[in-house]
Amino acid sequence: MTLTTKTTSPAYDEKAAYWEKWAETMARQSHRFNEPLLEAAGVGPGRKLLDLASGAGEPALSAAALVGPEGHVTATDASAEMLAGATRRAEQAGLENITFEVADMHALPFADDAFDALTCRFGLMFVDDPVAALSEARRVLRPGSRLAYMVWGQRRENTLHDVMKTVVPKLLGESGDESGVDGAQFRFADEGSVAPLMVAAGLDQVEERELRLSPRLDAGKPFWRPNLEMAFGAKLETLSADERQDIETAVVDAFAPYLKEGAYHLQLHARLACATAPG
């Protein structure tokens, strides 16, 4: 199992420790996104998969189990620290058919026609030139292979993110400016926003699908804590115990309107865009 170490994403290096801390918890919830993404890319036994923006390891680790010993997963991310955590998780899981490499989606360090499937879960929104990134994806895929990208839908239809982005930045004394890394999260929220980019990149059989979920979470459980620390962990570390408690109390209060009959009623909205490499 290998890992390159030259990072291209200092912003996410800072978040990596918190992502790794909560990685197993989040992985248990991620099947609702992983399954349609991997299916759309045609991932199965024996496939050679490239996963972009792998972060702390999903969906790459789940895909490694799916492709089996005859297949292989190459997990990439712009953050070396993120991939270091994913590498440790893969070692703990005993996965031997996965490697990790820091990579810029605009200039992938792989040969032409090197893979027969490609996935990217919640990463396309953060690249400077998405058409160039999609063109690179097409280049490294064998003709006829499938690729699938998942992006977030409308912020207002993603309850957890919407509440966090509304409440926490204000309490941390931030402006709530949506122009930075975190603000790009909903860049492709509008219907039909990814398909034209795929067409421009020369991909075939392009389609977009909606993924809407309505999770019900038990009252009394701090379901929001992983997301709070993954997004704001470094800043929370600078606060006193009382200041941090004030933030957690404000978050609980902000979710109160979603509490009905002993459960929190939330919404999730993502878009799945998939295509075929031509030839």
Ligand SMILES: C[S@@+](CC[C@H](N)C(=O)[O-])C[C@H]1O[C@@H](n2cnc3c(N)ncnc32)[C@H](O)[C@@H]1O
Given for the second form:
Amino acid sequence: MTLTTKTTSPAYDEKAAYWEKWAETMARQSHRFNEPLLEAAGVGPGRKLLDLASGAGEPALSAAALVGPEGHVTATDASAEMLAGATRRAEQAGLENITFEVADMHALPFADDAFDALTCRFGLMFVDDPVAALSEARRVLRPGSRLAYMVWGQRRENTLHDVMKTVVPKLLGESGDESGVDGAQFRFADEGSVAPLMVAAGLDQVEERELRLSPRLDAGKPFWRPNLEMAFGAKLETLSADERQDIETAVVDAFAPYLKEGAYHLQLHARLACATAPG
Ligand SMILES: C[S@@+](CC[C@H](N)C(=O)[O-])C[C@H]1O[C@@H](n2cnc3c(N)ncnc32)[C@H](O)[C@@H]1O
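To test you: the structure above is the form predicted on its own. What is the structure of the form predicted together with this ligand?
The complete assembly is shown below, putting the previous chain first.
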């Protein structure tokens, strides 16, 4: 496994320890997102897959099992710290058909036509110039290869993120300013917001699909803790135990309206934008 060290994503470097801490828990719930994403990109045995913005390792690690020993996954991210966590996870899982490279989506360090499938889960929202990033993706793909990008749908239809973003920043004394990395999360929430960018990048067979899930989560379990720490971990470390307890109590209270018959009823809404690299 290889890992270069340049980093261009300081906001995510800061979050990396918390993402790695919760990565296995999150990965166990990942199949609901990964299955449609990997299928849309045509990922299967023998494929040479490029995964962009791999973060703590999904969907890259799951894809490694799918492409098998004849295939290969190249996992990339602008944050060296995030990718270091993903590398450790792959080593622990004994995966031998995956390599890691720090790479900004705007300027991929790969030859033309190097891959035959491409995925990006919840990363496109964070790039400065999405058309430039999609053009780079087209460049490194063999003609006829499939690309699939997953982005978040509407914030109000993503209960977990919506409640956390409503409750926690205020208690941390943050402005709730949506201009930073956390604000970009719902940049492509509107239907039809990615497809025109793909067309502008010269991609073919462009299509957007919706993914709606209604998870039911057991009452009494702090299902919100991974999200709390992954989003706000560094800031929480600076708080006293009482201050942190106040935040956790406020979070539990904010989820109370979603509790029915012993389970929390939440919603998830994502969009899947797919295309084909032109011949
Ligand atoms: C929300 S995380 C998604 C990680 C993972 N794919 C997942 O779904 O769990 C977004 C990732 O995008 C990465 N990122 C942000 N800007 C990027 C860029 N310009 N090029 C590559 N990765 C970038 C961040 O470092 C971060 O790891």
